[in-house]
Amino acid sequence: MRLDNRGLQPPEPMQRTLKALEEMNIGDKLTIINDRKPMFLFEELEQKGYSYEVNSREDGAFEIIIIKKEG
């Protein structure tokens, strides 16, 4: 699954992100597209058990990749 979520101001890149993640079973992966960082969202993807990796993309955005893992 895939989500871009440039252009959208605070805080609608997370909910909509928290409501794909919701979807997710686990070994799900789930690829983002943020105009920056999202900070916030890193502390709820590892209190929820989820993996990620950030990348800095060539037009200044941020692809994260997140992983549902078990537990």
Contents of the next structure:
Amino acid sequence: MRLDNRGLQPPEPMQRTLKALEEMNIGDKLTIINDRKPMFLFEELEQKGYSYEVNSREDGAFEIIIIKKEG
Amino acid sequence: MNPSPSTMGDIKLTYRFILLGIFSFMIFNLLFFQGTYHLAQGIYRVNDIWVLVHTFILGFLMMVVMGVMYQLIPVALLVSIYSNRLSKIQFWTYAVGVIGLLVGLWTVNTTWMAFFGTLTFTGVLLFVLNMLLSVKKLIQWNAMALIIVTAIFYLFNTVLFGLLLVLNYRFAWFPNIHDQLLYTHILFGIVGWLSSIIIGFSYKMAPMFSLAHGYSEKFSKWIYSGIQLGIILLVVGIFSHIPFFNWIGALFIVIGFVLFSYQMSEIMKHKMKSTLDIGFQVAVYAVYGSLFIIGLAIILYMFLGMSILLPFAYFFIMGWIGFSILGYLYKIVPFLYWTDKYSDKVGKEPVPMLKDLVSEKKGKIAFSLLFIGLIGNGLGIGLHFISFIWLSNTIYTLGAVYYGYLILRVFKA
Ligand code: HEM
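Can you give me the structure for the form predicted together with its partner chain, which would complement the form predicted on its own we have just seen?
To see the whole picture, the full complex is given below, headed by that same chain.
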């Protein structure tokens, strides 16, 4: 799944991501594109069993790939 | 319209605002001991209480709020700050103005009050302009912008009325309406500006800090309208001396606060974060606390009249507003510092987590001391018990010093 959160005012990018996270199954991959790095989300992702990777894009935005880990 | 770091607020300047704010907070605690004598007698319209109130509000709360707004406005509205140079000029004008004003109020030197009052007013005016010109860049007007602009409008009027008060002491231009100017000054400052800006930013920060989604915001219009209508009616009441307007006005403001508490509980019901951080928890309790303070104040007022209101004014400013800001600041400072320092590195190399920058456990101790001190001070003021206030304010001060230390330590991480 892919979510483009650019141009949205907080907390909307985070809230759209949370909604998508809830719908994920183990092994699923979610890619989000944000204007800003979702700092407060990162804290919780690891605890809740997701791994993530951050890439900078040429347009200044960030691409974050989130994977729901097994078990 | 994604603000790049260069068009964001100047982070070093924000640190400076916060440091000076924390410093004022320490001074405030010392001054409080001096002020107990008058407070315990229910007297507040004297020079040492003027100084006390404005050290806390202008020196601490507003320093912190202005500094943080330079960072949060770009994040919350996706606009860039109009001018970082103007912010710097604003900082110095304001800082010098406030220090001089406090000295002037302390010594009741009406020339100093008028001169540095004007300088403080100018410092705030530059802030107001910088903010309005930033918000003007907004492509699409929205509710958040409206709330912020309204609060800034009241900020402007608060310092305008403050300026009129000091000019009146110096030149006696409008002696007949001095009291009305004072009540309006307090109303605009406490409700129109500080309470409203806290409520406004809570719509953004509460869901961010609790990871909440899917809740309803259907009352936000009513919260805003209730408080606005309430303020207007109260101003009419203050200037017309018709108590009916005061009662209705107060009622609308109370409705606004009740609905806002409900809004906060809605967000809390939809949170995904398992444990909330202490700073944010404190800010949430401050919201519920505001209801308790208002409710109890109204009940006691009906039985005992005006004389009972001073401890509640204390609780309202130091409890609702003070703890909201102390709480959010405990969360925001690490966030700003972390973003400044590590945000480029996250996901690429190991960096400390946000929560490694402040200690939850130590924060709990600091906030507990502050809270015990707060309750004690309020009770002491209400029961006219000086030595009791000395004791409770010692506890408050210990909490404040520890809090200040914990905030400063973030910058060492
Ligand atoms: C340019 C800035 C300001 C100036 C020159 C100023 C001036 C004054 C003066 C002279 C008084 C005492 C009036 C009297 O008792 O006759 C006063 C009272 C008060 N002001 Fe301000 N003020 C300023 C900003 C603010 C702000 C921003 C707030 C709140 C957000 C505020 C809150 C209060 C409160 C609560 C009182 C009542 C305290 C007391 O009577 O002891 N002031 N102000």
